[in-house]
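In the block that follows, a single chain appears as structure tokens, in the form predicted on its own.
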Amino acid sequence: MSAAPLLALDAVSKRFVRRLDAAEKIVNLFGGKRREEVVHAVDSVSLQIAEGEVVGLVGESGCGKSTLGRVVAGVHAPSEGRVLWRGRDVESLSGAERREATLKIQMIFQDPMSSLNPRMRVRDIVGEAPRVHGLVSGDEIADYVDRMLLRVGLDPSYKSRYPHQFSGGQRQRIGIARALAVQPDFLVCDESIAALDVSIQAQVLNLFMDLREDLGLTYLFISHDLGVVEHLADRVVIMYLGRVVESAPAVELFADPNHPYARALLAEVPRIDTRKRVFQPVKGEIPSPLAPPSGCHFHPRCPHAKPRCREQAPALREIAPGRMSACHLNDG
């Protein structure tokens, strides 16, 4: 792996803010207290992901991993906070440039059957891009439509059909080869085998990393599935209601977690040695990200809540070589 980052995120945010429509103004004429909404989805996240690399975004449902996945695939932009692609600035990025660092990274969604143009034809799916932007000539589309097919293990004798004419394994092989047509470096997969069969995840998952040995691609992989982010991922990211609570190499992170929220998201993760064990989910509910508590997020669930927790938000730090933490615990 390269020691610089391939990309980079600098205390990024990403708020949805929700208007007040013409009759919630006429509301506030007459002395109404209608407000905006804000969604603080994604708060003030740094991250670095090194060449080559796969790292598992994880959290419950409603942390903001989905969005902070769309953010880096250009599909959102960031209300505050940097992104860079090899050590550049993609905003700042023009030209020649920033449409090179949109076509590196690609995005693989959780539902092929939502992200798939019912309307085209596979070969129109996974043609259309690298034709559009020059990768690929006209005369020879056919022919890379065919070889990225096959790379993904279908046969190239189906790229006349529509996506509803397939089972749901092969749409996401289509969404992927569509993703591998423009020649990315980078793979942002959200939830991307989530909507599949138990037996076609790991075909899939294969696939995925058969496509990183072969092809030296680097991912994102976003997941709730505990089980798959620790065979799947070299590091693992937690998040918790917008916020990067630890980070750590997958096997030291499984073998020993930091953070109380960490600890108790994976004590849960089936294990054959604790078959017999009752499961207990984290106590409480994940707070509205329209007003997230102060200080630390997770204070209001945690077990080792304190004073200071309510208050001060603790920073992302490290506590040891390559683990980073946010907890007020780590401070002795």
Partner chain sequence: MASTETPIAGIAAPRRADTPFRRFLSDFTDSRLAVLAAIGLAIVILAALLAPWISPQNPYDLAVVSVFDARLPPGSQSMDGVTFWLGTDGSGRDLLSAILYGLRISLSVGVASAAIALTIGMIVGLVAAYAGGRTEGVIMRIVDIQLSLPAVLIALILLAILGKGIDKIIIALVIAQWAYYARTVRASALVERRREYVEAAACLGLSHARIVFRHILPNCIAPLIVVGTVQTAHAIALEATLSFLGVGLPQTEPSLGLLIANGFDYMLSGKYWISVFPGVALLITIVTINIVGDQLRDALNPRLQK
The other form holds:
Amino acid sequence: MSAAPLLALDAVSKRFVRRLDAAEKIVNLFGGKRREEVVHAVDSVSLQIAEGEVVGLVGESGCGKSTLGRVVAGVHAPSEGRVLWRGRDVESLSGAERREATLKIQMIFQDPMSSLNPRMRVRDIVGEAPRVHGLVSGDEIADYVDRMLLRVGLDPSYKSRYPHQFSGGQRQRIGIARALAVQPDFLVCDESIAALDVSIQAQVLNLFMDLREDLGLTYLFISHDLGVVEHLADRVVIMYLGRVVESAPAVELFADPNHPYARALLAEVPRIDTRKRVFQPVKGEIPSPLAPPSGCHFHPRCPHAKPRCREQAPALREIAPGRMSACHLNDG
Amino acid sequence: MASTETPIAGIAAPRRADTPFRRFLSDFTDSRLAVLAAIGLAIVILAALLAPWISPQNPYDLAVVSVFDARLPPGSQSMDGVTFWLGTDGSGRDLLSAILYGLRISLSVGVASAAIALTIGMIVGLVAAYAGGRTEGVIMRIVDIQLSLPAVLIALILLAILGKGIDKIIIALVIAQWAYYARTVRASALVERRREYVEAAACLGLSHARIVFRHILPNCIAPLIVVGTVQTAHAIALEATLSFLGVGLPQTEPSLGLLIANGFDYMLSGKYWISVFPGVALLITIVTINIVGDQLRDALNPRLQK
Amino acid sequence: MSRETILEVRDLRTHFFTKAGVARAVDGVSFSLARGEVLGLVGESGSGKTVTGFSLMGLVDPPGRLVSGSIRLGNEELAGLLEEGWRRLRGRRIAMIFQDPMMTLNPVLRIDTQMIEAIRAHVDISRSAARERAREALARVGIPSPDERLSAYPHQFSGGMRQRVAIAIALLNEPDVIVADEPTTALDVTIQAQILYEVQKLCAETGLAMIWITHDLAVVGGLADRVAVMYAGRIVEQGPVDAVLDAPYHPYTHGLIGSVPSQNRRGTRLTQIPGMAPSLLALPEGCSFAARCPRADAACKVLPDLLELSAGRTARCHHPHGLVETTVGEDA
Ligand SMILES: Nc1ncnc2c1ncn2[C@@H]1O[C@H](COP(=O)(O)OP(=O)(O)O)[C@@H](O)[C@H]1O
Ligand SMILES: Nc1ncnc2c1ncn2[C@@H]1O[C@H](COP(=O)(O)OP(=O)(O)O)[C@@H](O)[C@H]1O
Ligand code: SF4
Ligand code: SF4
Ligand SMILES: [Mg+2]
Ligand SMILES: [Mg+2]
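Same protein, different state: after the form predicted on its own, show the form predicted together with the partner chain.
Following is the full complex, with the preceding chain placed first.
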């Protein structure tokens, strides 16, 4: 890649701190040992996404996928590191440039109900932002909303209704229309089809693919469903407890995962064409992000763990062109 | 473009063409008692609004009030042949008229103070929930302290400082009650703030003010309405208490509380009606408001909605 | 299959008599289950899977009512039992696992208390014997150090562990049949695989029969012996897993399998089923899939019967896949 990537994360970390409340502070005055709890939801993640690319972000629950997605979309500010939009640090932008960067990155959420304001009609949900930002003039807004609804496959004659009057799949389409209405270049989809029925999932996935084709959108597609990511993504990034453990082109990753966690994860995916298989699960549970294991976070569950893995966190290194992995085994 | 079209025909019509309001109405009318109370309350409010036109007498007009008619029992005739359906009070006013006018004053004081307290509490609560951190901490400490003191006590102290008068009592009631609204709004705004539609609004680059007042606030209205009704009833009762204690309204504008207080002296001499009828009016007002408020709570509770 | 049939359901109908009309949530469901067998019950949300499970457990509450049909467990008829009769059976001969394990677990009681009560509700044994049995059950579902875990509270377990405890409770009295309602849907793939592994072992070792309710065809493919596909309250296709998933008869099954991403070429549009499931309150006459079915024609205005189309395989369709060529072929 010669040009600057559309979006880049430079050693981004996000920590959540649960502060002590007054009662706990008083307990501490009398010798209690309450401490602030810190979750390293995202731990120094670097990532480049090129224009037009679809990057799949996978990992188990609590590994920080949603947090990373929200940092990218500007909902959370990173605790450390920089988010670069077209090569420029988003934090350093202001005024019209800042707004431009905000609008160009939109998010599609998981829960089609809670992501739509229940007290607003569809035409306001979709039309509010373009009107407020003056993207469309007052007398064109009605037409504009109709076009957005058509684009996502909804009948514009329903635009005076409220979200609860639609099915889950339709609500998700409303959310997509709302995002498209501010003419974004980049969509962060956080488990956007997970709450839908199987047959509806296929419809919405197809819509995402059509939009990519027609509008040249770039995606960060967050999902725990590896089948979906394999189908859609050009590149897949796998996270474990806040860190990226492997990043590779989708075809190569699914053909030959490198990181032991990636291998375990891919092996567990139930596939429709493997019948009566004998499940041979990775042992152990997902550790709490409040107290992640030392060294390589995966070592308590890793079948290849060595003493070194307990002490030293492996760096994410290039193991082949375009492929990165964070495992000591790659050191030969 | 053709490829983007998922066939619209395949997408069935959204469910039920209802609005939140119609759903609310059908939920509210589920309880017979609540419907009765709502009707009763409507009558009370109408009576208060229309008092100057429906009262047999203008109780403030000294020309029509005669001391010779004082303390007549219910159903008596006046010297000039007017029937006093509920009797007369100590200064010869028609009690029914006095009650209607008193109701007018009680309700206006209650509604006005509730409306002002609601507005103040709502803004404070929203700011606390949305700002979070230190701002929220400080605001909520003040609210806690305020809520730990009895409202009557606060109002009594304030009135002792401010003196009598409708404006003074409204100020006292507002100060005694805003914290309830602040707490209610903050609680629901905290829940709403975590919803994804608020994050979506942030992604869409909408201003904080717009997010707070256009997105979060409309979703906090339901509990506010419920608390608002109940607190209006409280305000009315509180005002009656204060007037009864003689620190509320001046004698020239008698509210229900003052009417009760005025009649109280005659209770022992068997002239019960002077106190009891204003008392009944007060009771009906407060009880209907509370029943309506209770049913509003059920009808507006999102968790009970299917 | 020559194994002994343990559960035989015939023409089960459970309807909900609501203000808005009668919802025929389960409308003529029949299947049988042999010892040691796993039957996968798949379908989209609202298709009546949970209500089927609840009907088998006698857990249908008003406005729902078991309208007709027969449920034979061993040689006992369950349809028409009174609450007293159900209580005697539930947890002893037939048990249920829910998507949310907290449906089974009481948050304020220790695990051992709950398990011992569950045993002593049905058999008259000492507390220490019951505790021993509880310990064994925990060990059997793969809970490490069961002795310590017995005296923990539910909130001290992770989601996956809680689900294991719920399964252990279901196993306590060695029931003949367990109805599992989407027990792994909310769990991560590695944790799901661990549970599927334990369940698979249990059925093979103990002859436990299981109804595994899910919307995930891949899980059914990996776990079940036979599969029944539900649509709008009826079973539309039933048969051995391999046969059904490889060559489905019913257009709905066909569409469902086709819309799974891994069944499609990477990056292409998914084959999708258009539209969405009809409301149970306004079912069309005839085949309820007709509005979404590419094969629908005039004949489909009449409700098709569930017919045996080949050995051990039934489908409810006038124009099933795979058979059409031979029945209406030109030179036939
Ligand atoms: N707003 C928040 N406040 C505190 N902790 C949070 C917040 N959001 C996420 N976390 C914590 O950060 C970690 C990562 O969460 P998340 O990004 O949601 O993971 P994922 O989407 O991969 O399931 C979790 O441990 C979660 O509890
Ligand atoms: N308590 C109830 N009252 C009214 N209808 C109900 C009730 N429970 C279930 N139903 C109806 O039964 C249908 C099937 O529900 P369910 O068995 O839960 O579906 P599934 O488990 O397949 O998602 C629902 O679509 C609904 O219409
Ligand atoms: S670094 Fe060690 S523990 Fe971590 S994945 Fe590699 S081998 Fe396993
Ligand atoms: S009966 Fe007709 S409409 Fe129904 S599935 Fe078969 S072909 Fe389609
Ligand atoms: Mg998430
Ligand atoms: Mg269900």
